[in-house]
Amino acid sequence: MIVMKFGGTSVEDGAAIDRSCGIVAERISRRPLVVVSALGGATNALLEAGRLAADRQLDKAIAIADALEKRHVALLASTSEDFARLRELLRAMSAIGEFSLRTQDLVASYGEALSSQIFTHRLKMLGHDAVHLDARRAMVTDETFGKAVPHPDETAARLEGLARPHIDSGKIVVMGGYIGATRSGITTTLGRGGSDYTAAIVGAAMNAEEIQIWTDVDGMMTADPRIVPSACKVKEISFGEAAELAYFGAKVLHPLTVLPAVDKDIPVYILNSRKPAGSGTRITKNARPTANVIKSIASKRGITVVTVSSSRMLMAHGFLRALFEVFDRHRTAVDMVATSEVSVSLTLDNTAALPAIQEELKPLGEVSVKDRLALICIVGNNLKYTPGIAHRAFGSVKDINILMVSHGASNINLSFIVAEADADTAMRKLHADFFREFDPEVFEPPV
């Protein structure tokens, strides 16, 4: 069997499920359980609905739903019913004027539960065998509402008992991604993008031959076409290359998707929706060698650069187990590091702690921050013992400024800093040099 999971461009509206549900049908000998998100632009609106009616702005946040609605009923009726309950919680909202991560995980909900009953009634009005399955039931998380942590196990015990059988019986199912439960049942969410995620957690938990992402691009890019319009699609790449990418700014893949998928060796695909007969780009454990030691540029903006200088770090040990702490304490993820004898530089790209962090890294040491920066990203296979790569790369942005650098931690990335204000320049000149010629076994140009 397969996983396909189709974003929210793909099932944006009527039309776009219909071509959705025909590639699905293209491949029922394989067995598909499909994975779909919500429709495009549905979370985002229905977040902002919660928002206001937490704000006591009751009418903006029904008028939204009232346009949720008419989108939804005009692809499935009975849908009605689940904006009735939608619009009981704003009010209650509003009463309350509370947004709790807990609420917004049931807010966000009702994308993915509604488009996935939408798609397959869709499948079922096209003259196919297909079952919805509440994605609830099936993903068991814990407690973290807004970015919840599946529990893999049991997710596959349960799929086994609710998807298997009608899987086995010749039935396409369908589920919402994103959304889950705890084990009690309380709705949570697994963070955005979370529907890629969904997809190769389902994947790896019933062992399918392959994961399908259908998006709206051809595939994994040389670079984001937006800024380097001669960017090729990527045919091959490894499973760590692919994940280097998502997590440093190539948004075709969610950072997490890999990590089942390589637990199992499951190649995933990414491929385009609107161009089916595309082969996209296929992730998989060992990608074929290729002559371009680099596949990929990746760019992530927002970038902040925390400094903590610090005399007492001179030949002192715990300094730096301190100081992760205090982001552990926060929650808060960092990105990229280095170090000199006396500072500390970290970066970061969730910046909603911070203030408090600051405060408690003074005891520290001296603090700075530096923001609207970029993460620059050149992602390949073994670059950590391929001589001259550092000098190739540095030597074609010679003329921008390169603020922190991370090279050697790991063998398929090297990352540096930059203004945001030169993040594309940086981009270019370094595509326009390390893909002046490519290996077309591996590289696709753009048509």
Ligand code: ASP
Contents of the next structure:
Amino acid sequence: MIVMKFGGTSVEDGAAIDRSCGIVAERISRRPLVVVSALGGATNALLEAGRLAADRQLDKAIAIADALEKRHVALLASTSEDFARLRELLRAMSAIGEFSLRTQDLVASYGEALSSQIFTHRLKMLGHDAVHLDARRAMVTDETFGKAVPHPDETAARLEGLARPHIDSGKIVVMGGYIGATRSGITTTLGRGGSDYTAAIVGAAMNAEEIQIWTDVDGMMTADPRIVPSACKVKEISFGEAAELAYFGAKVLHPLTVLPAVDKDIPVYILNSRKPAGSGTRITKNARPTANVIKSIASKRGITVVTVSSSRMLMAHGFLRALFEVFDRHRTAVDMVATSEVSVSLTLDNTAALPAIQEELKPLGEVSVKDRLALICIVGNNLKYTPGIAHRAFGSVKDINILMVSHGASNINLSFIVAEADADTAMRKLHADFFREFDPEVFEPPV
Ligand code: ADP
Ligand code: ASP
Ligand code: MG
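Switch over from the form predicted alone to the form predicted in complex with this ligand, please.
Below is the whole assembly, all chains and molecules, this chain first.
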């Protein structure tokens, strides 16, 4: 069997859904299990409605719900019942003025809960034998609302009972991505962009032959095509390279996606639902060497650098432990670190706990914070052992101020920090330099 995941743009309206249903229909002999995202933009709209309701701007929240209802009802009339429930929920939230992570998950879950019903309905209308599986019955997670962690074994056991018999009898199973539930049945989500992760967890649980991520670009590109229009498709990329790119801003793939698939050696393809005849990008365990070395460049905005300076650090040990313990206590991930003899700089992309972190860092030294920065990340296997890469990279961006650098920790990534305002220029300059020529073995120009 195979797992086919369709992202928001691949199910944004009736035409997109029909196109995606057609792609599934052509692969029925491979026994597909379909994972769908919410209709394009629906998750953002739902969360905005929730935020407005909790902020006691109920009219605006209801207006968003009404507009979403129109989109959904046009595709499946019965979804109006769900919208009646959603409006009740929004009213209750505005009465208590609360929007906890748990409630956010419940509100956001409407997106995938409904898109998966719509997709199933459409497949049936087109004459296919399809069954809907409520993801909240199959995807078992812990209780970390907003970013729940799946329990793979329990999820696998549930899928064996709920999905396998249908797949074996030739039916197409359709479920929502991104959403799940705790053991006691409370709705959770896997974090934004989490439908890719659902696809990987399900693929690993069902021992899929292949996981296909259908999206709105030809595959993993040499840069985000929205920033660098001349970006080219990468035919094949390793799990390690893809994970770095995903983590550092290549939104095309959720960072965690690759892990369950790596463990089981399941090939993952990124494919374009608007051009289904394309060969996409294959994500493999080991990368083939390439003359270019660099496979792709990613950027991540909204980065904050925290610097702690203290003369007590001079020749002392235990300082870094004390420093990292502060971030650990506040469950805040650090992406990049640079140290000098008397100071440490680290980057964060989640600043929710920053005020508390700053307070707790004060006893360690002088703390300074700089925000509105961007991380630029150049990725390619064996980059660490290839002379000239750093020279070329920094040469390309010689007119741009670089605030922090990380190189050498991994064999595949060179990253640095610039002002957010410089990020797109840096991307274009780097891309123009590193991809002056495309090795046809590795890259495929846009058609
Ligand atoms: P989906 O809704 O299908 O999950 P996403 O919006 O999450 O799609 O991801 C696809 C988008 O990722 C593309 O439209 C593209 O702009 C962006 N992107 C960023 N970096 C890359 C990259 N290196 N290759 C391809 N797409 C990228
Ligand atoms: N719909 C969710 C989001 O927008 C999950 C996903 O699309 O992957 O984040
Ligand atoms: Mg996505």
